[in-house]
Structures are given as C-alpha cells and as structure tokens.
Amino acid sequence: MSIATAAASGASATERFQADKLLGVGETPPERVSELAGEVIAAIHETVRKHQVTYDEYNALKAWLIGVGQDGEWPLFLDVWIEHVVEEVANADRSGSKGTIEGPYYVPNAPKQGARARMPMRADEAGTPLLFQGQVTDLSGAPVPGAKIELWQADAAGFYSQFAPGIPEWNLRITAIADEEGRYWIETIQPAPYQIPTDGSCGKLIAAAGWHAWRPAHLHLKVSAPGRQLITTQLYFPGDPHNGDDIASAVKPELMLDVVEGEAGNVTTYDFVLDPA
C-alpha cells in the first residue's frame, strides 16, 4: 500500500472543497468583507506590535503560508484550528442535539442502506466490531421517520477513504435511512485516535509550537430530514487520552458515547434530536 502524505491528502481535501462547497457560496456584500477582513488584519497588526515581531519571524510566516498553499493544507488548517469557533457561532441557537466541526474529509452521497445497515469495509478491517444504534426525534420527542444518517470515520491507521491511497472508495462511509420510528442500527468498527498529517506545513507549525497532533477516536455524522435542521457532529469514546486536549478543540461533554462491551463486539446508543428548519 502506498504511503499517505500530507500533500496528497491536502490536494484531495482542496479538490473536494472546491467541488462540494463553493457551489453554495453566495456573494458577500463589500461592507461585510471590509468589516471582517479589516478586523482580522488589525488583529495581526496588534500581534506584531504587542510581541515586537522581527523580520526573520515575519519571513518565516510568509514561507509557512506559501507552504500551506503548496501542500493544499488550507482545508486542514482551517478545519482544525478555526472551524470549531464558526460552528459554535452557527449553532448557538440550536435546541436539539449538539453539533461540532465537519472536518476536511466529508464526502457526500455515500452508499445508501436501510435502517439496519453495515458499514462498507474491507474483509480484514482492523478494529473492534461496534454496533452504533439510536433514534432520531424532533424537539417534542416524536420520531422522525426516514431520517438520513450519514456516517464516516477513519480506519484503524487513522486514514480516510478517498483521501489516502490503497483504500476502497467508500470504505467506512455510509448513508443509513432510519425506519418509521426514526431508529437505526449500523454495524461498523470502533475507531482509534490518530494524528493529523504532520509531514506538511501544518505539521511544521505543530512542531515549531511544541503542540501535539492528536485527535481522539471519533465517529463523524450528519443527520437530516425534510423540515428539520441538518446536524453535523462527531461522537467520542470515554477514556480516550485526547478527549481533553483534542488538537481540533471539537470535543463536547454532550458528544461522549456510552459504550457497552458485548460478546460479539461493543454496542453504543446515541439519539439525535433535530430542530425545525
């Protein structure tokens, strides 16, 4: 199997973003652009003055910014260090289930299955079997029939299909459709913690700052239904050493799973509550 690199993963993430996200971007009024860009630039000016930034440090920043672009790592950088605050603002008024970041590795239109589903995976897929089950309801507690549950995750080595070589196209990606009671049962494997790519420019920042690159084990989800707000979230596993210092700052107490060990694998139940659209 070929080795995944930051540049290859970054290029895939950039290409996916340009294909899937830019179509929905509308024109922002010049006044809004001026306000936001002006405040960001002013904040950089203040940082330079406050810390007496030298030309050597300034040139190191320029070289790093160029490297991020060359590596295609802008989606990774923004989703790891910025997106959690955007998500916090965007979902501040939500009454139902908690959301968190999407991250750079979502792919739409994963293969559909019914309420009782099995995640596409390799015959020798590493990891403890996990039954992920639950129910989708509205704010009143009424079931949401036919809710769409999109689930994706990294493999045991920390790699995502379509962003690393040698992995089947839809490996560990699925769209399950809940039954008439809003219930679903998805067979998958329990993911492992992983480091974000460290051989590119984001890795250089991490090393220079003395940070770590770890994300705790997690499942990615998008849950939606007609007339309901889509929720994008991640769910985490108790006891993971990086739940408290996730590099992406995406862990919330409400997103922690309760995992029960069984003879054939682990079982976890998580219910989603969708806000009205």
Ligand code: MBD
Second form
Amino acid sequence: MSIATAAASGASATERFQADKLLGVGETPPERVSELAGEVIAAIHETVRKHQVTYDEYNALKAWLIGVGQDGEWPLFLDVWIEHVVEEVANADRSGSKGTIEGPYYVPNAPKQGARARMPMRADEAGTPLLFQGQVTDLSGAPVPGAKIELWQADAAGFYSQFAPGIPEWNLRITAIADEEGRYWIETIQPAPYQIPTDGSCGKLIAAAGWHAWRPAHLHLKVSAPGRQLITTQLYFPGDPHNGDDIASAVKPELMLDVVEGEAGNVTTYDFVLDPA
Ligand code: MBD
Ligand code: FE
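What about the form predicted in complex with ligand MBD, after the form predicted alone?
Whole complex next, starting from this chain.
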C-alpha cells in the first residue's frame, strides 16, 4: 500500500505550481527586484546581528533550506507562512466576500456539474454528509446567474486527491455552475482538519520550534463570473480546536460557517458577493 509522504505530496505540489502558475507572469523590473530582495536580505542580516547567530545555526539553516527544496515543500512553506499577507495586500480594496489563501492543493478544471451537484466521491466516502448551499450576488444584491463555483477539500482523513496516494483523481473536487438566480446546492462530506506532514522539512521546522502543525477543517473555493472579480477563499466549521490558531493564519470571522444538523446530515448556507471586475 502506498502511504502519504511529505516528499510525494511536495513533489506533486511543486509540479502543479510549475504547470499552472507561471504562465503569463511578466518580468519584474530590476529596480523592484533589487528593492524587495535587498530588503529581505537586509532583514536576515539584522536578525543575525540581533541574535548573534552562530556558524552552527547558519549551517542548520542551510541544511534546512536545501531540505525544503529536496522535499518539494517550497509551495507548502510559502503558502503556510507567507501567502496570507500577500492575500491581505491583494484583496484590501474589495467590498464583496472575504478572500483568504489558495494554498498548495488547487487543481484547475475539476469536473463540471450544474447547480444541484454532488462532489465526486468514493462509494464508501467517510465523513458526515454536508449539503453546502447558497447564492452568488453582486454588490447591489442582484443574483449572478451561472456563477462558477469551484470547490475542493480534504477528505475525512485530511488528505487531498492528486496530492496523496490512492485517492481517485477528482475526488472531492468540483466545478458547479449556479442557476439563473445564482443559487447552488453541493452535496459533500465534512473535511477533517489538515496536519502539515511531520516527515518533511516543514514538519521538522514545526517540531524544532515547538509549534503545532494544524490547520482547522476547511472548504476551499474559487467563485467567479464574467465581468466580476474571481474570489479565492476558504470556509471554516464552528468548534474546530484550531480555528483560533491556524498555522497558515488564514481564518477570518467572516469565513465561519453556520452548520445546521439535520436528519440526513448537516446543512450549511453561504452566500457570495462578487466585486465588479
Ligand atoms: C492546506 O490544506 C492548506 O489549505 C494550506 C493553505 C496549506 C497546507 C495545507
Ligand atoms: Fe487546504
């Protein structure tokens, strides 16, 4: 049986990033590169002086940085510890739904369904059934017909398809198209909290620093429509022990779901408001 390893999921995340994210990225002007790289390097010098960093510590850092690359964990490291501030800056001017980080496990072009949809899942998929429903509107409250809702999530063991072994390719990944009133209903299951792999370099940093390795359970979304700004976000479940100390700092109060327990499973309603493009 194949088991989930940091190196395998890291390699997949690195390949995914190289395939999807580098197209159409323009060249950064040299003045900008010089300013940004120069300040980051100067901040490191400052830390070395302030804390009188030794050669042993410098070599430990060097070994760790090499290991992050060898494990393919740069996507994980950057999205857990850096992306939330990039998102904060990028989305500061929006008035519609709150965004948060994308993370390393998005895959474009998940199977398309209509407004009444069921996540691709295994016949015996574990986890509490969850009906995730809502409506997409614009800033004036007018429905956005045919809005595209991309939803991806971990399974009830905390693993993502295409990044952990033995899971069907599109498991718990979907592109749903809202109806004429911007409404959607997606049957899924409640995801489990996500633990940063303990056997890779990010896990080693976490252990060496005495931090915890957890993200609270979450749904990932990209919601979009022609003439509107795409929003990338996540939604969280009340009562999760890590809602208050997400290692990726990606929880916001506006992103907390209200989950109602029913006979056939749980139901949650979340409406999205899209900013104009
Ligand atoms: C995840 O599931 C995630 O969403 C982020 C941001 C980082 C690591 C794992
Ligand atoms: Fe995630």
